[in-house]
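Below, in structure tokens: the form predicted alone, a single chain.
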Amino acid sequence: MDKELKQLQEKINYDKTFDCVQCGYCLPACPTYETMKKETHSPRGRINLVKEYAEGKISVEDLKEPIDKCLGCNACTVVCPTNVQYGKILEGAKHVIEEKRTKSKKEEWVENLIFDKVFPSRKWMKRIGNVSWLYQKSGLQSLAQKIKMTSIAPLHLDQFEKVLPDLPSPTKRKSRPKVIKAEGETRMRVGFFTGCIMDSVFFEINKKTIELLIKAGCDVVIPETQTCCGALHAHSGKVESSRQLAKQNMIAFEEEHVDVIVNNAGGCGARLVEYEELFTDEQWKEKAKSFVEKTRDVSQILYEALDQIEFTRPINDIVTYQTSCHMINVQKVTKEPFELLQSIPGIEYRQFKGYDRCCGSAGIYNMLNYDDAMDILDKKMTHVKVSRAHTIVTTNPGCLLQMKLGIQREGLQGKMRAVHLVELLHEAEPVSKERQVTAISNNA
């Protein structure tokens, strides 16, 4: 074997593609083999492309679009009966396919502006929150929708920013403080992991997160320090980038001497759950595997803390639930969000045919091939209709805005809506129960 197809092999990960014996148990899984029907969009015809193409039996391009249409939800991996480490094949796959492209001066200066400038930095991610607050608030948005200007807005951005949440001010951002201590007896010290689009979009729901984790004893510290997740660069092959941003959260947190790092995205906590995988360097490896150890959704800690929180409001509602794919099938956070919503006083729960199913947003796969991805919640939507629920709850932002998205391609605005989960509890008025017993005691 020559020394270029080798190391082609090892970057593609081709000797984890023998795992897979062609079984066809992740078929019925696959979301884009159910609506494509094609056994090249399936996770299997995907290894066995991946294979052909690191034995130099296929061109890049064959193996390119098939690829490209994956949406890394890995619901394959978690029914396949030979552990198959699909997402690493595909990481594989999406990186060399990367180094083979061929790119226009204007392609590469776009991605450098994306995944460069914007997503890694704080203050880019702030004027674009910025930006779109004002841009709400001056009336724009009403004037450009009016006039259909926005659907000349490439990647049918037309039909994103209509979902798009109420911004607050820059001067509500600015005024955020970087430690928040807890009501009462603090129970541990969390490091908020705040998100780049769960920051600059959904502000409001970071804001609801905190009030949520004071009021479950612990003090948030919000590091100023900290950066993108790395989970876009990831998935469009940008290995290397993914690397720097994953060092630079694992030492901007580290020097906060947390307990835990709480995420509330879904997508972003299965980054973050993969960092030491990428690594080989022990003392980075070892900084890693700690950063992992700590992490941990939202859910989970609010679950925990269910002692020590009473929710005082009821929500008279039917709910039912979204789950974010890489929460379920990356992180393994389960259990916990049916737990909080079931303890939410006043709520019908009604689960929904393929609630485990990805929803077609995957990171900005509905905006690179938004057709694929619409037919993908338009099927997902005609069984949450059946549930006959008011309320569509998610776990992530990407997951939101689809089923905002959803909601309207069906006509449903004002008899559904689509919350996170930290909005729903939010909602049900929480206090602290040791703060409650204060109270008394004082009153007394």
The other form holds:
Amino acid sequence: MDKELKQLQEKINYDKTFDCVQCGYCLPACPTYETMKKETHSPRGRINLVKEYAEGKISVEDLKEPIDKCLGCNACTVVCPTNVQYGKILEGAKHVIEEKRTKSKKEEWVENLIFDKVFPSRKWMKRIGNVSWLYQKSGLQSLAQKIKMTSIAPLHLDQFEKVLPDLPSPTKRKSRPKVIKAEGETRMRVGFFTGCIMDSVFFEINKKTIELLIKAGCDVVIPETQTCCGALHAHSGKVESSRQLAKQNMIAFEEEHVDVIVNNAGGCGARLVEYEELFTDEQWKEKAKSFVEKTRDVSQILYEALDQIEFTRPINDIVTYQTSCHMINVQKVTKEPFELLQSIPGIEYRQFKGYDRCCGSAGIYNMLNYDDAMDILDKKMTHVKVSRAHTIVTTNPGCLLQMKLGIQREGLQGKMRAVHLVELLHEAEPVSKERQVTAISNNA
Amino acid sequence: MSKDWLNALQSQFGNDRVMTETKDTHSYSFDASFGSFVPEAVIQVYTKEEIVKILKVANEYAVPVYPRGQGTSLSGGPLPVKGGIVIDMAQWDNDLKVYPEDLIVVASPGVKTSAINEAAGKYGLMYPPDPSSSHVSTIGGNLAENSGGPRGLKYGVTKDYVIGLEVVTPEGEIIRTGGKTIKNVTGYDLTKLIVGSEGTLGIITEAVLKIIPKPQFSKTMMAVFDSVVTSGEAISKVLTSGLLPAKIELMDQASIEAVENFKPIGLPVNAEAILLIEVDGHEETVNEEVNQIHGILNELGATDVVIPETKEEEQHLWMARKLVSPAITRVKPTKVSEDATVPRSQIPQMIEKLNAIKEKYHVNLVVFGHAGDGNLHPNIICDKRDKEEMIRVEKAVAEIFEAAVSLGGTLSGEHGIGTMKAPFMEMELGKAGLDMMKRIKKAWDPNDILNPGKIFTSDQNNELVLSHG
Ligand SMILES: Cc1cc2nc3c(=O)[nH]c(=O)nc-3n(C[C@H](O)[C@H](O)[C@H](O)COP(=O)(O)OP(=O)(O)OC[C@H]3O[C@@H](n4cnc5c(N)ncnc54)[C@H](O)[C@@H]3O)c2cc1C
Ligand code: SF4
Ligand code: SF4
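With the form predicted alone done, generate the form predicted in complex with its partner chain in the same format.
What follows is the entire complex, opening with the chain shown before.
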């Protein structure tokens, strides 16, 4: 066989495509097959195209659109009875498409800005956070206009801006200490992975996360040198940048000697638990392994601490939950958010149809494929409405923004709200039981 | 060759609806069987009039047309083996009406099989045919393949529930067969002819299906055996003792292991075989029958009989059964699925023959299936990249067919002939029998445009070839 083709097959995980027997069991699970209604956008269709590309039967241009339009939600892998590693096939395909793509100078420049400057940079993220999302109705958008960037998708940032929360003042942001002690006795030392978007746009949620963690008996450490998780890079085929970011994070947390590494963004968490697969050399692999073993979603920590906290304010509300694909399908964290929600007094929980299907945000999918993402979202909202819930709980910033957008599109502002799980738990005013006990015994 | 037919279609449907881009045509080049063939165009349809238009063009220009449901066929049914046009029927899934007082449902061809049963369930009724793929497959595909499932043992298969069809003939005429009544003897029974015709005689655009009251009570049991042959004997014994369970399904050791690997539910991975049995009806009768079956199973040497206590545990067992077919490929990637079927009394003999074939050709042969009605699913797990192995597989497959026919059985119980079994038709039907079928095809489809290359051999498939798939 042609040497080049062979190399390509290795890169694209060609061998893994043979695990697919085209049984179609994944079709009902795939959101893009549901909305785009073509095998071209089904899991087995995509796998077939990857295979055919690796065999030299179709071109990279033929492959590109079907791969770009995949949400990467991994719903197909969960139902696949032959355990096809679709995630690996997808990443391989993205990597190769990225390599083959002939980019214009402008595209290079903007991508370089997004992936190498903005997302890994705390400074940039702070700037974004301080000045508002991507520079007040977007540095990027006006930038794109200035340099007449017609080749990249219009990012529809104006739509997203409408649903953004009020941003904290710069002084408030700067005043956050680096270590916050547990209330009462320290049960564990947790390193907080803050996440780019969570720590800028949703800074308040991060603050509440810390407050919940200390009530749950955690000393919270926020390593200064941590950086972007690298999910967006990996999902765009930029394997090397994502590896570099992983290394930086591993070092940052290793230095702090924490018991666990906690995050509150389903998408970032999914990336963190996959760090081990990025490395082949022994030393880094070892480090990655220990990092992955320590990684938890905030809901896991809080769930374990449920016997130590008490919610003092009932929330009389009908609540539903939109899961984060990366959290349930990759991290496999499923029961904890449910259990936490149901432990809040006053809540009436109602599940809506398709609550565990992708909402269409999928990293920056909703910016790059705006119309397709809105089709998926609108479908979801029709089911949400049937549940008559008033509050939609999410566990990932992308999903949170997307659901806020969904509410806006339905004209339901004021009647329905979307929140992060942490916000709702915080609203129920949890107190540490231990502290209560100490307080009472002090009084006595 | 000029593509006048393509222009003709585009002018009627608009360019957008006639998919010709590589990424799309290649995405309709496969089903759940073997081999891939790229069509020149794909059209998704939503009305019978659209199908009429396509068939008229196809006839005029003599282009092949292939109806396709969700492409879960295990016999190559929807593969566009001669190029041409694939019609995707699966998106026409929105017409489904239940008439509880008449005990019928009327469905458009793309409706999923499981959706029909769910809709009937709302009225305490059920649609019994339950292929393992029912949550994916379309009713059109089920009708064309005459699909069956575990419940076939007691309740029969798709053909037993069809009372009327609307069909577009290959020449583009709309006809109705049967009606909405249970009894109907007006002329030839074209309904039954269309059912199981694998999309070679007409395209089904509407089905009138019979539904029945849901049994009030059911119980599941799992019997464990240390020999597949003994499990076969147990099936024969149960069925000749005046008992009729709703389902008797067999899983051999390799199938048990495969599903346990995917979703561990505590199946006995060391057992040579298990039988999953469901009995339904009135509560008292069910309990009584379960006791009797339990006795027979013990008598015949079952090493263990488990009766799940909760509905949830029962569901896990049946879910495990549903997953066998795809899950068994974990060892090697290629699956050659057969569904040779024998008279019930011959099940133990067939299993012995299969064991002999497995030894003789050193193939990885897995057996599971609707054993209660003699419909075994011997699957050979192999790697299509290995030429030498595939030649052994070809020989083993041919011998499986011979074994079934020699025991008074048939090539296919429910998956259909499609491309792969076509070379063996004469062995079962004889020359005259096969010729009558060819004449029927010729009468319906004079230009041979509808799903050509299926059921009957053509230049491309006059012998079974797996070694260059
Ligand atoms: C994992 C797995 C398990 C399975 N289990 C079972 C089982 O238990 N029992 C069983 O019987 N089968 C089973 N099958 C086989 C398959 O699911 C059935 O044959 C099913 O009926 C095919 O339906 P489909 O919609 O996918 O049709 P397709 O595969 O797309 O087409 C099947 C045939 O029907 C024709 N066709 C489709 N729609 C129409 C129409 N409207 N009018 C005329 N012809 C049409 C096609 O041309 C083709 O010949 C299984 C398959 C898989 C992959
Ligand atoms: S469920 Fe798995 S094996 Fe089946 S078609 Fe989908 S990816 Fe392929
Ligand atoms: S990852 Fe999600 S969108 Fe992509 S093929 Fe799988 S189910 Fe479909």
